[in-house]
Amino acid sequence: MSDDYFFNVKRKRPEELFESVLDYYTNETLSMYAKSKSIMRTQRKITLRALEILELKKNHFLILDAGCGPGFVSIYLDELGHKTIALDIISGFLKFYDIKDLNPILADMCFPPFQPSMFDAIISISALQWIYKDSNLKKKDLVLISLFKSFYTILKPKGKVVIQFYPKNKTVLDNIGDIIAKNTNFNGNFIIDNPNSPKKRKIYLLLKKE
């Protein structure tokens, strides 16, 4: 990503609005969320972008969904043939489809319940902006790297992870960005589709374990 390049969500939103992603979906909006068909079909197109980002080179491989809300990614990773694990930290979502196939875990992202070189490759959609949505709040720091940290613990060698995500500016970014290469020994980089159209554009981090 250029130096130059520049951006800056003007318009508040709910990961703003609200302390945390537990206090934002509940009942009503949890139901609405988790029944938007229009979500589910962004949600699979973001995650075929992802699978090709990821380059994996056969089916068969064990994903873990890193905050899969209601499903709609782990359910789709199941229908293209990869073994898929989801996790969420609101119970409410992993009950919402029948997804006990794909062995949902209720658990903090940040905090994955796993042993060490466990997984093929991890994807994670529309999840970090909750938890990394303010480059001035210090102690978010923290708990980021325990996040990627912890991803790359439970990663098999040569494991890849894609986050897609909607910070809210450069800053956030170029944050996250510095965090990785500071605490862990995950190599990436930054990929933006549509980078000029506010609507279109999607942001994923893709880091390898080497």
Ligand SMILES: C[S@@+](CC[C@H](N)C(=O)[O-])C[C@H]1O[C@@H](n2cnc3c(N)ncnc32)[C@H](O)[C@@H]1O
The other form holds:
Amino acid sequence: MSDDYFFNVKRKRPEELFESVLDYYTNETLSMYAKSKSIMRTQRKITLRALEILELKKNHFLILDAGCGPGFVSIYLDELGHKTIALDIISGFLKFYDIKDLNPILADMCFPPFQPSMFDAIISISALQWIYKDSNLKKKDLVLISLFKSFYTILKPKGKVVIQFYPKNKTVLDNIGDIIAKNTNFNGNFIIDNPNSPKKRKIYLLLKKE
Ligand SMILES: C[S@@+](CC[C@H](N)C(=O)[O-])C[C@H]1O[C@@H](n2cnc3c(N)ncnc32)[C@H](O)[C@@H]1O
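Rather than the form predicted on its own that you just supplied, could I have the structure of the form predicted together with the named molecule?
Everything in the complex follows now, all chains and molecules, and the chain you saw is the first one.
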């Protein structure tokens, strides 16, 4: 990403309109999301691209799906032969489909309840914007610091993280980059697919534990 790359999403996103993710995903919105075949197809495409970015050398890795929702990503990872643990903060999502083989865990991904050096990789699809959204700046920094420090701790050495999300503008990327650089030993970079198409643009953050 060159230094002069810039974008700014004008349309208000749900995370700007709702105080908390728990307020947005009520029974109705949750069920609409979970039943949507087109969202499922999109999330599977994003997962495939995330795996390409991770460059995992073989299957059978243990992967954490952080912010798994109804499990579109976890189910796909499982089909591809990876051992997956699905984590979300909303219990209704974890119960929507029968994903008990995917070890669903009800928890906040900023405080993941796992032992150090447990995962080969962490994938988080379309969730980070909810964590970034917090309007109280100080609290936002604290939860993001906790998120990235925790991810660093629970990854095995040489483990990798890929996060796809919907930032509002380039400043968000700069802030997140600063927080990671100041608080963890991750190496990483942003990867932007279709950078000049607001509709097709997809933003990924790749982090590597050396
Ligand atoms: C747009 S959905 C994406 C779900 C899933 N990753 C997918 O690709 O279909 C965003 C998800 O992030 C979850 N989420 C948001 N903040 C979270 C947090 N702090 N901890 C765990 N999950 C969180 C929400 O509950 C919701 O399931």
